[in-house]
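The data below hold one chain only, encoded as structure tokens and taken in the form predicted on its own.
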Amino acid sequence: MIRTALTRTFGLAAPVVGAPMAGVAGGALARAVSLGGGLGMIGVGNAATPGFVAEEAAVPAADGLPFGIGLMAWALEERPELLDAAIAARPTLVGVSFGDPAPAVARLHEAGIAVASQVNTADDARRAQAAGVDLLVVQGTEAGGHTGHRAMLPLLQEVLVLADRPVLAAGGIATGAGVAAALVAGAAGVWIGTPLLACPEALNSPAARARVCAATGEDTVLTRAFDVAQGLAWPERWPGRALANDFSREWHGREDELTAEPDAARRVVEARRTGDLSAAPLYAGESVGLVTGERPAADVVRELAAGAERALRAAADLLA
């Protein structure tokens, strides 16, 4: 078994947590995540509800599994009682990522509750250790969702120089080998999030899991046309990668058309009301390709904590 810090202070068997994709990742994929021996999250969007979250979060609490709820920090300015919620809910983690976490993290502390933080820059690292959370997630720009455009090694490296805390490593990691690299290069574990689309326990559609199954590593876009389109209060700074579609064809790269053009926007909020994948955005990370069919996430987190054990002992026959 591998043991790391992430393994030590939630209890888990495997150092994996589960990325909280709203829309994906709710109660039964958290659990699923945390049966398997991971931490399972659950995503809040911003314009879910206190109701949403105590729901998702009964699913794993009922058999007494950790689980982690994460939030959106410039969502809760608008949103203060999804932060509310997420207590209540009494989580092990919750992840306050995409904005400043600090105005969070003492109520979290205060409760008793974990606090990690996805960062996109050195500077975002700093920031979030200065806030006092207790976990930095290095995403990189492999990562489906809204991320940053800084290369996960790259920035993992960087981070753990200046990091006195545990790190976990999330983008394009899909694979035990893939598991084994973050946790050499230094990472307490891995925050993952593509691998999970394919699993019947997620929220999203068969339609969408098929979709997923059948993406390659080359077909995801790093865009904000999603977001403009339809007005969401997403930061410039974060785009979304997703799998590319007719829509992003269209209109990647002509996000300052698409204000004045209300028929575009109703074409992806009809889209995403009906499953239209054509005009949909389905959020996926570079590591697609590798998702090649459906499986349960607590098989998916097994295998990945087993294959990252076999890479590990085979990396030590490299040592002379």
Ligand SMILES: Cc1cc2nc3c(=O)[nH]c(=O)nc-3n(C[C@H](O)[C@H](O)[C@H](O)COP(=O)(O)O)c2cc1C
Contents of the next structure:
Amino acid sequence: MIRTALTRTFGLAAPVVGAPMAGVAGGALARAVSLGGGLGMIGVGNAATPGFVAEEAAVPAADGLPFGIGLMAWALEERPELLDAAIAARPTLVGVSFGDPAPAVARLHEAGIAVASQVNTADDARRAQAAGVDLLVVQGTEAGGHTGHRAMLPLLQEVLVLADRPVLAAGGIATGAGVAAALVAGAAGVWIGTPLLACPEALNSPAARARVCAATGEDTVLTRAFDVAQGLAWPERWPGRALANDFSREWHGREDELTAEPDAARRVVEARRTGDLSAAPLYAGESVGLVTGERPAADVVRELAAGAERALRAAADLLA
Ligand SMILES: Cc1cc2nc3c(=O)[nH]c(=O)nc-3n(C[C@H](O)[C@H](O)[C@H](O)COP(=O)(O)O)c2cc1C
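Can you now output the form predicted together with this ligand? The one shown was the form predicted on its own.
Next comes the full complex, this chain leading.
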């Protein structure tokens, strides 16, 4: 069994956090990740309702399992009720990412809830640390969903030099050996999203899961096209990594023109409604080529932990 600051703090059997993924990670996926020994999180998008947060949180809570909730800092300015709902759901951990976590930290700590924040630069890490977050999550540009521009490993090493608290690695990790690599580098655990995109407990559609299973690591694009088309208020510094599709091939790199194209905007909104993957965003990271079949989330977590243990033992054999 692997023991780290993450597993000790939250009483986990595996040093694995299931990333909060809006539209994919609801209560059932969070529950399944926690059943597998990790810490499952629920993703709360900017358009989610407090009712959604309460309903999804009730799923892992009904079994007494630990779970987390992930919020978007930039959205909380307009939607403070999402922070209220997260606190009321009594999770173990709340992630406040993509923006300044500081305004939320004191309230979460008063409620006895630990705080994580994904960071995309060394300055982000300094700010999150100064704000008092308990866990720094280094999110590399390899990651699926909205992310920054720095690669995970160099940023992880940089953040570990300046951090005085546990650091997790996010982005591109999808095998036990990958988990072991992050731990050996100094991370207290991993925060995985893409490896959970083909789990039957997810909120995504069977067609989306099939597309994920068919995709290779070369099939992703880091783009603002989907956000601009939908008029979403995502700050520019966080584009989204998604599987390339007809829409991104047409509009990626031409985002400035998109604002004047209401038809293109309608196309994305309609595609999301109907599940048309040629124009709807399907967020996934560069490790997507390693996700080749549907698998229960608990199995994914258990296999990552067991594989990491094997890899760590094999690594020790490298020593003379
Ligand atoms: C479909 C999808 C949705 C995501 N939604 C969120 C979100 O709502 N909040 C958040 O903090 N991170 C979100 N992320 C980013 C994840 O928290 C995490 O950084 C990422 O999945 C880790 O990299 P990986 O995908 O390579 O495992 C999302 C990622 C994906 C793939």
